[in-house]
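Quick heads-up: it's one chain on its own, the form predicted alone, in structure tokens.
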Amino acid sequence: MANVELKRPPGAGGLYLKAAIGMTPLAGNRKKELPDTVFSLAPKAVDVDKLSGFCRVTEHTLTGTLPPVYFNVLAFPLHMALLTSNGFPFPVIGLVHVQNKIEQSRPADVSEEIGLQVSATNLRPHAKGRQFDVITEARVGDELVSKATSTYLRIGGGGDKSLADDKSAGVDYSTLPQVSEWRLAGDLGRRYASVSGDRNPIHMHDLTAKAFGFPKAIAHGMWTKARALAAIDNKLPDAFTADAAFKRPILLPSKVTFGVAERADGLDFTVRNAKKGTPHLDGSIVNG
């Protein structure tokens, strides 16, 4: 395994032109298989006024401690050095996240400095083509503090329609009690993009967004789950699990319904359409 240790953050510029690239036969030959590679981020201070912005644009409190999708924000560009890197089997623009993970097993501290790896495995079939996992870890010294998986699919080649989602098993999100509405301004896509580095044309604009088969600029998945996250964060213990399934894009402006209802070992939540009640994120937290 091949270990790429960087000093500081790639610039955001020469890896969307690389992102760009991927796309012509500039790009070259693609490999079959994931790359046997981590790329790490010597441990580095937060930036309190970058973290000031997310927050404002998440609706986190700014506190002593790290909101939890903070850590990919911060390895966002060794997610973009990963994935642009040569030979990686498909190009960066086009893959869909379509689930989250993160597994916290203890509050950051916003005074402490925070080292990241970022890596790509498990490279496997789904109904509409192959999805893959990039992993990102975030230490505190030798203590790993977060740990990420962010799924990603590759539409095309390689489906397997047996891997179909099984719409019957696990929680009935529909039926979550729905306890706050969210007007989501057309800029949405650019502020976030401001203060997480995730510039992706679907974001940006709405011709952009069209070039890509969008009608209209579309919300960061992540910024979804952010947003989630703050309007739970007073019921979330310093150890847990928040997994979220990515479904239907919130396109900008919209209006969306957040709702929630607690388990005995942690909790259920959703974002849906205000209108028409279509699902654009399914998530749970399990404690512990």
Second form
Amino acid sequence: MANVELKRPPGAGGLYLKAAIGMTPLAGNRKKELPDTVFSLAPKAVDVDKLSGFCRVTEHTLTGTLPPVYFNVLAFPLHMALLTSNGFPFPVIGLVHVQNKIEQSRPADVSEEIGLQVSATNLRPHAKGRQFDVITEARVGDELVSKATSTYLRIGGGGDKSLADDKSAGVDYSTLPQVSEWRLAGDLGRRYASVSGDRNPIHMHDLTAKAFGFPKAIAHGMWTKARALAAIDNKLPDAFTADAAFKRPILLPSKVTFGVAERADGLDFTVRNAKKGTPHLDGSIVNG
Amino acid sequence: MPAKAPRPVWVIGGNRIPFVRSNGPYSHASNQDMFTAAVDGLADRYGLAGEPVGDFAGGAVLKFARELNLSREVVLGSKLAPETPAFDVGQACGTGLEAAILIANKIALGQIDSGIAGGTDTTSDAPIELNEDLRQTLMDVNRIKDPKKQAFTLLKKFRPGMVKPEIPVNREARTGLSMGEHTAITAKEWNITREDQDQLTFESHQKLAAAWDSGWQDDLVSPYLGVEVDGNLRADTSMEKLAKLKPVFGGKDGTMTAANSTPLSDGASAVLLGTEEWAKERGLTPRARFVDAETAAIDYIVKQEGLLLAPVYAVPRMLERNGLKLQDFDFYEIHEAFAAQTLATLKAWEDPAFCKSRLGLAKPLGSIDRSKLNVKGGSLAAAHPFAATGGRIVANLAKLLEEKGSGRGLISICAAGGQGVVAILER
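To test you: the structure above is the form predicted alone. What is the structure of the form predicted together with the partner chain?
Shown next: the complete complex, the earlier chain at its head.
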């Protein structure tokens, strides 16, 4: 196993340049397997100004506790370094973020130094192509406070149609009571980009989104998850698992509804298109 | 229906975030952010997570129009159960203490068994408003139905000067004088010397520094955004250093400086009140009883009373009702908005002529034992995020009385608009 430690987060602009090069034949040879490299950032204090910007855009209260999705923001340069590393099996542009699961063991305070490790694992077939997981581990000292598993899909070869979603199983998110309506502004992608560093062109402008096959700029999936977790912030215990499946992209601007229902051991939530009721995100919290 | 006797009300404890100077570490924190952090710390300390309390009262002096339901929004974003009702209180710098009085009264009357009172203020994230002329023009234009006429009227009425925003100022609406300017008049009237003001300031810093050093603040404050100690505290200040500062109010010969006046600051505080039974059911030890309170207001305009001297009037009324003398207290928590206002308050109670002509008393209230005044430091050292000061003082005094075992404490807080809020705690 190889280790790469980033001394400081690289600028996202350069990373997307690298990502763009990755779409061309200049990318070099792509390997068949995921790299076993672990990308890490040494323990570092959280910048309160940046955190407050994230809290504003995702509507979290700035209590000094790091929002669950914030580790993803802190680790974003590592995600990009991993996904654009030489020989990575897939070009980063074109990967679809289909699932994000956060397992938090305790809340971290802004005064704590957070160390981060990112790696890729579990390359496997999906009904529409192949999928793999990006694991993000956040530690205070040696203590693992948050582990996130982001699943990415590369549409295309290597698919296995027998793996199509089993519609009969699990929660029917469409039946959750819709309790709030959120009006998402046309510049939401740019606003979240400025606080998360994720300047993927599909979120920035209609024109750049069109270049990648979207009719309009789309909201970041992790914004949607962060906003949903902010809405149920006072229901989250110290330790929990927050799983979310990203369904259809939110085309900006948009009006969406937020649905939620409590269970004995947590709750289920969903973000849906206000007009059509089609799902953007289905998620669940499991306490403990 | 038989009348019910009032029940004893206890201060169970309090929590605040460290207070810091304006435009410092809390620059990007809103009133709601800070208040929620203070309440979450209180919930952690007293096991209130997921628990409803009877009522929640709080406020902020400087707040946005969108914060009209600030206290309720704080509850909904906090660890408290969302079934906790909440309401906003506004009485300038008296807000925090007045909120505690309202909660205490509800508990005393048997309407609730527990409640939280507090306050928050930020001068860093202050509401800057649209220019008043522009706002009125836009409202007028909005009332016109024809869109063409609307545009025409807007163009006709618009003046370039209208883009200048309204920035909130610390100024009395009816006199146009700032609070410092008002207090400079009081300082002159009562001959409060620069040296006395600096001495009070120096002692305030020394006492607060000692309270932090000895760990006394540990169960009263929870860190926020990486800040662990009050940012305004200057443990190393000296009379020499204080003497070097130039006056900021009262002109060239003024006695008031940036040190012996409280700075603009950011912070939040909350106190938990309840009956003894409610506390015991939860394994909590109440600290001190909230015995009585009084609010006074004075005519600082035509009668030219000192703007911040209303507590001078409130205290004798409360003493008389309780059959007490000014000297019957073990602790005095007098809010130090300015050293001059604190010292003028004490001098007024000592002055036979003032007590007779203004307070209608045959004898002056007399002097207090100064060693019992603000023994863990006051607002000059801790700073004064307006609505957060009441909660800081109530929690401080309750802890002092619990430590002493038995005794009595007086709280006195002056507020804008010529008002004063005072209270008695006992154990």
